[in-house]
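The form predicted alone is given below as one chain in structure tokens.
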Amino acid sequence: MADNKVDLQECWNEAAPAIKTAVGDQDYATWFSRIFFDSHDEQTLTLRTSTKLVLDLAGKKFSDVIISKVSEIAGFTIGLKMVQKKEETKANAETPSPEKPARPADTSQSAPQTPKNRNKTNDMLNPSYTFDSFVPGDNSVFAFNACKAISENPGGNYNPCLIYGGVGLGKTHLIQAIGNHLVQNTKLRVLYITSENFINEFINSVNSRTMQQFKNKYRRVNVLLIDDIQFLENKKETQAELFNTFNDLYDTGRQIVFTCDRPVSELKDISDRLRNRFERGLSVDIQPPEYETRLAILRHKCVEKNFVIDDDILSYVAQNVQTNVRDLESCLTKLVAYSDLINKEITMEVAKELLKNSIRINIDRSTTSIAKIIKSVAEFFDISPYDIKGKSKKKSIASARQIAMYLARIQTDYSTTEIGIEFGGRDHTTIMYAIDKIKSQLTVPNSETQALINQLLTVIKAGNKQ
């Protein structure tokens, strides 16, 4: 429950340092200097900007961190709204602006919805995440069609459903698309939440002795959508509560959808009974998109946001950004922001200069990706790619991890900092240590490590030809 005495303007101001740390100095300076406090009621913070670009893009990118940091200070989960206003008062202009709204702002003239006329179970749904705004390709069409089928017949053949895949591939988009479709077309009670928020709410309910309230919230819905269940690892008590909630919903034919960054079989420290529940229904994965899909995504985003960028530049980005949709959008946002803020046309030369730190400029199309190296090494040593990117200190896994890091350095032109990011966000010094250690082993005559490296190079090169 919100505290009527909480001043959300003060919470917004106090949250500024934490938001700046979370998003980084560059993004904070670019976006948040153009966002200002506007107003608030008991539960909702309203921010404003005079620029449509900020209204459309910054909110989508930073809404989660804004809600999270302001809510931490407020002591409850706030609502967030952003509006576009041409005039700014001096007082507001001087207010530090750390964030952007939780979801794309409503620029219409109609009055914002209040807690009385808004279904609170839908507060976390981003209305821009729809099936129409998702661009499916060979990498995601199975997951896309499964989610559409669920939205048309919740609690039917695909219950529960698990969507898994790497970061930035569209899992959150699809699970929220289910929620948005049901909210708009049915009277079902739909609840979307991240596993992090689920965990926090569970802990708070224990501390405040409001467990029955917590149970009622999750067991009275018709459709439960939980994002990023990998964060449930090691959370034994939360797992137990989710297990009971799962049973209550499933036994009464209500739909459950989860997302995860890996197959459930590769999750650690998850109880067997909960793992069994996750694996009971349909599991679908999303892979990184191919070139054609990446280009289609960029074109779709330009149409959706009314951006005009030369197709050759979009093709250049699609060819060189092969990781995920989030990185594609990040590059597109940077180009559009530059054009809007500097008032300069985006040429190919400008695009290459702007994106030189985001993509590899002279990429060799035969160069092996780090993901392929990790996968090849994992298969060679009969372990999981998530083990290699994880924190296990088991000798066999640590050794395989160091070999993979070494191969990533000699087989790609990524820096040690970039390699560290691919290996679970490790510091570049960790990568350098691993490389130096493997190099020292290779100096030993008839080195076993040298034999392993040669074998792996053969495997990797063979994979590139397929």
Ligand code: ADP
Second form
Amino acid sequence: MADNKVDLQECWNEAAPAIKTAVGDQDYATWFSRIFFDSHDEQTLTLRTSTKLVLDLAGKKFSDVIISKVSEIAGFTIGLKMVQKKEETKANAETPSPEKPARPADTSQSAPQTPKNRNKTNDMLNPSYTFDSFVPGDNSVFAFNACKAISENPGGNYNPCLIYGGVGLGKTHLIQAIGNHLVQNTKLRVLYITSENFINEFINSVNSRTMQQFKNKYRRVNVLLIDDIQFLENKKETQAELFNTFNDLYDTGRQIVFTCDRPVSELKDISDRLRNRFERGLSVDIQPPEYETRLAILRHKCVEKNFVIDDDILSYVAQNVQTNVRDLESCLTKLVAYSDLINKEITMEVAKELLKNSIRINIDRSTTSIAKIIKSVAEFFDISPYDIKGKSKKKSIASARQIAMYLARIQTDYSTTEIGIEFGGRDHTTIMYAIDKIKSQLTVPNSETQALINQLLTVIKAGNKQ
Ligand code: ADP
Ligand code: MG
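For comparison with the form predicted alone, kindly provide the form predicted together with this ligand.
Then the entire complex follows, led off by the chain already shown.
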């Protein structure tokens, strides 16, 4: 493994302007004049203060921002320790020494940006995304267990690992839980980044001719966590760079985890060699949670927030919000905010009124276009939409259903997981099977299926204009 030691004292010094901007001039002057660099190892920065008061207050108030800004400079998520120690000598505090400036040098806001601090876009780990705060259900237990195993033994059996599934189902939560666990319990260098930021950084480094720094940054981590790889579609050059990064890390046994909002097979414009890398190792999916899991998640979040609410109301939310956990959470947040405001427990009536729009929007958003397709196909074949969503294996119904699934895929942006939900809660593999089947029928010149699809597309388009 290449030795690319990072000097965390230097990073701390360099982070000063960013910390100052983040906390404001006044807090900076009050607190940061009392926080000094103490020591560092490869991964952890230790700062010292001379009084317990500063240690307690500033430690709580600023540790997130310090970690965030210093990590940006370091290129990986640092650990932070704050200790209470007396200043060694008075002279030491005032005389320049090799350690000076003890606090981040305030290099003024207008200082020209060096290439080194221009490309700082790595994302931060959200400390609340842990394994403890994740409620696994049948829909997610496989992904949950895989991520736990990785956090216990990074670079082990599950390398690389890909977690995929629709939006708001907990992919980011799980990939960051790996990161949080490793940062807290090991000295490994962990880097979490969304693929969007990876792309931005890559472009910046090309423009500013700092490619080598970019490469070094990614090559020196022990664990690379890349969220939402679907944004790499069409990004040929970034894909090539990621391919090289992947090989470098993989060949030296370092752990890589990706997330994606759909199966890799459904990504368009991804080079075959990179697709092959994504698919190597373990691939786990997260499905939308069933009712029981939705209810368990809501209950768990109420305990976390110390929020008391009638269980019937939670059941009502769990029954009506079926899309994803993010939507469930935002309904709960609304209820908590309202209850804080009126300072009373919420009744079912109030809850229904408060959530009226969220629940309607939820249904609209998840069903509109697919529902239209199902309706048009049903009308065309003179069967009911329930037949299409239902379980009948009658040949005429099953083939109409497969055509509708295919049309839903080519006419909307929904993933096969999401389409599966709209087609009566089917698994995404069923949808993929249907799509493949229709596609193979379309390869036959002048096929009957082609004629049908063309007619149906005309009907659907006419329906959209109404
Ligand atoms: P994704 O990355 O798949 O779009 P996120 O990880 O951002 O989804 O999840 C959306 C929100 O739902 C986050 O606040 C996350 O903490 C929460 N969440 C998702 N799944 C669960 C779960 N099983 N238990 C607890 N919280 C969850
Ligand atoms: Mg996400």
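Basically, rigid core = biggest C-alpha set you can superpose within 1.5 Å across the two forms. Positions refer to the first chain, counted from 1. On a predicted model such as this, the values are computed, not experimentally measured, just so you know.
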query: Shift of residue 167 between the two forms at or above 2 Å (CA, core fit); finding: no
query: Rigid core superposed: residue 231 CA moves 2 Å or more between the two forms; finding: no
query: C-alpha of residue 281 off by 2 Å or more between the two forms on rigid core; finding: no
query: Shift in Å of the C-alpha at residue 342 between the two forms after core superposition; finding: 3.6
query: Shift in Å of the residue 44 Cα between the two forms [rigid core superposition]; finding: 18.4
